[in-house]
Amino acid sequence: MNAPHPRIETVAYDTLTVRLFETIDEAHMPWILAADAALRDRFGEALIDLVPSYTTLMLHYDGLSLGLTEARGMIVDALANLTPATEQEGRHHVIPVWYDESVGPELVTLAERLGVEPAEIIRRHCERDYCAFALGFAPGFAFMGLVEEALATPRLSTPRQRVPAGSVGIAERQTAIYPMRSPGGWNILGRTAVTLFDRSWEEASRFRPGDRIRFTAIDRDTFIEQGGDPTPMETQ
């Protein structure tokens, strides 16, 4: 894939958003991580944030510090020699999964849909490794694609007020697990035991954009034996 050709956009004073593609794509992702590093290392102490995503770095500096010119020379010099990151700078996750129509009321539905087998679902949702391309939502919760096309499912055109934590879900072409109790309008197919985030980790999320997560599946017992709660979920 040939370099991208960042374009820098204005948020606020302190602000600016850098562009390096216009479609989702996983093979952007080493150029993502890349300019995450650069840009870390020419602002230093004058940087206050920088959240990647998909196609796209927010950076927040020191608006004190530095000016919103020399901010855009900062990023310009940055990333004028970018090569991307080597894929195996992320790291790599194996969550289990206990599916079962109980807690992912939308399994069985997806499965009806295409004709098959609420086991074809499963297999097919297990069988490739996701890209975390970002985080945002909730604390620890990650953006995960891409799924396959036949899997992709429009989000409940009525969000439901609580989904568990846990809960796997699929929306369009990402999927995600809701790191705490919250509301969601993903369709719920199954409901890990992981804990995605706590305070007291060095990064408080579990994973982290670049990472690949492959999720397995396992059965009744084994989720609650690692303390899953198998309490059904509400459908309303």
Given for the second form:
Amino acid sequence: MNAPHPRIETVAYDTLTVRLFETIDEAHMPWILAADAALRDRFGEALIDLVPSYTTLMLHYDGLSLGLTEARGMIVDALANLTPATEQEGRHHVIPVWYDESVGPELVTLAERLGVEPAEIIRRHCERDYCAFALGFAPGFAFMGLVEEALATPRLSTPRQRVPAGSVGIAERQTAIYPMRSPGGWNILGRTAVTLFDRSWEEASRFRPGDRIRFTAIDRDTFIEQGGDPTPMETQ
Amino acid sequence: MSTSKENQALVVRDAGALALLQDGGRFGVRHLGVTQGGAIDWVSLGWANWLLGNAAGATGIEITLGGFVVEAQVPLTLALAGGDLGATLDGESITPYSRFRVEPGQTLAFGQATSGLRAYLALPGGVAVAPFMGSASSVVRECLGGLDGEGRALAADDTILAAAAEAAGSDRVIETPPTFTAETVALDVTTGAQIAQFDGASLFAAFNEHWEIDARADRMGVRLTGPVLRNGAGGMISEGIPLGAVQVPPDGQPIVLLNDRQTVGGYPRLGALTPLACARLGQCAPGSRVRLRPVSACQTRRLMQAQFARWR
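Having looked at the form predicted on its own, could you now put up the form predicted in complex with the partner chain?
Below: every chain and molecule of the assembly, starting with the one above.
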């Protein structure tokens, strides 16, 4: 892939969005990660926040010390001669999931829609590595993808009031894990016992943008051994 | 946390509508999905802190709408700024933008908002609290920050400690305090983001008509009602969202995203309210009227530098 031509857009008096791509593609992430590293390096102490997401990076800099024109110049400078990050720069995680109707009601509805057994849905959800395109919605919530086209499912028309922590779901061609109990409209297939966000960890979040994630199926006993809460979805 | 008599400062007797520990906000963590948090009206928190010689972003108490009651455990100097929520000390009126002395056993009580929505109470050296990711800001939805680190709002019987025994800056007086009584508040907007995708009539309306503050307003965002704004942006890929972003969902009614916003989003935006305008919006009650006014980034930078210069 050729180096993208960045577009720099003003989004606030002290914030610029760097647009590198127009479509969602896992092949874009090495460029996004490379831009992330280059911008962090170039801005140093003047960087307040840098938020990569799918096709863009939002750069919030210290608006008291830097002007907009100066910040634009620094971005152009940082992104000249960009080369994509290598595979090793993102981390790889294996996330064990107990896929079951009791904790993942849409496992069955999705299987019925495709005319296959739930086991087939599980196999296909576990079949590939997913890329964390962005974190948002809640601390540690990673938007991952892409799931294969056939598994793509629109969000629930009425979001649930409470989705339990650890719930693994699909929305369109994306998949995600709810780090904490929250409202949500994703189609839930199962639950993991893995903690995604812990205040006592140095970076608090298990995932970072650009990480690669693979799901693996476990049974109920293993899920409970790992500290999982098997309380069915409806009663939580 | 220590609760020895010497260290105690204030004990909450009534939490009121909503009282939260807030500071300048949590930064450098947006890429992990952690929101900014911090005082909505950071200018008023800054003034309350300035009166006590604290850093502008030191942790204080953000009191929304009123009803908050605290009792002093030790002699203490406090400062109050922001909206007028009818504060009294043992029944004697305390006006915002002042510093005052409290003695053990005295009760500071907030009534109802008569101007503005949020008052800020500063303690000497700020509130003593362990920061998480560089900030003590309470974000209830994320279960982060605050007294116990779990984001909850202040509650009856909570003990609030001051980081310093004595306040500095004893000669500080605010000659002409800000007021929140304007009939129509002009809110400065840095235009940008997807503004080019809005049609001409919508852009004209956005910056020339009045907007009403909707009842759907909280620390995540404030909905404005008025003319319907149309754009051709269609389905957008989610991207990072700055403070003050004026996003327009399909119903055409803008939402200004504030401190506790989600970190990424996919609705087209006209730009973003400046930080000063966000602070001002945080004092606008539902039903009040505002105007959106385009402003240059250079001008905003000068105003921001001037604001911080006042606190030197």
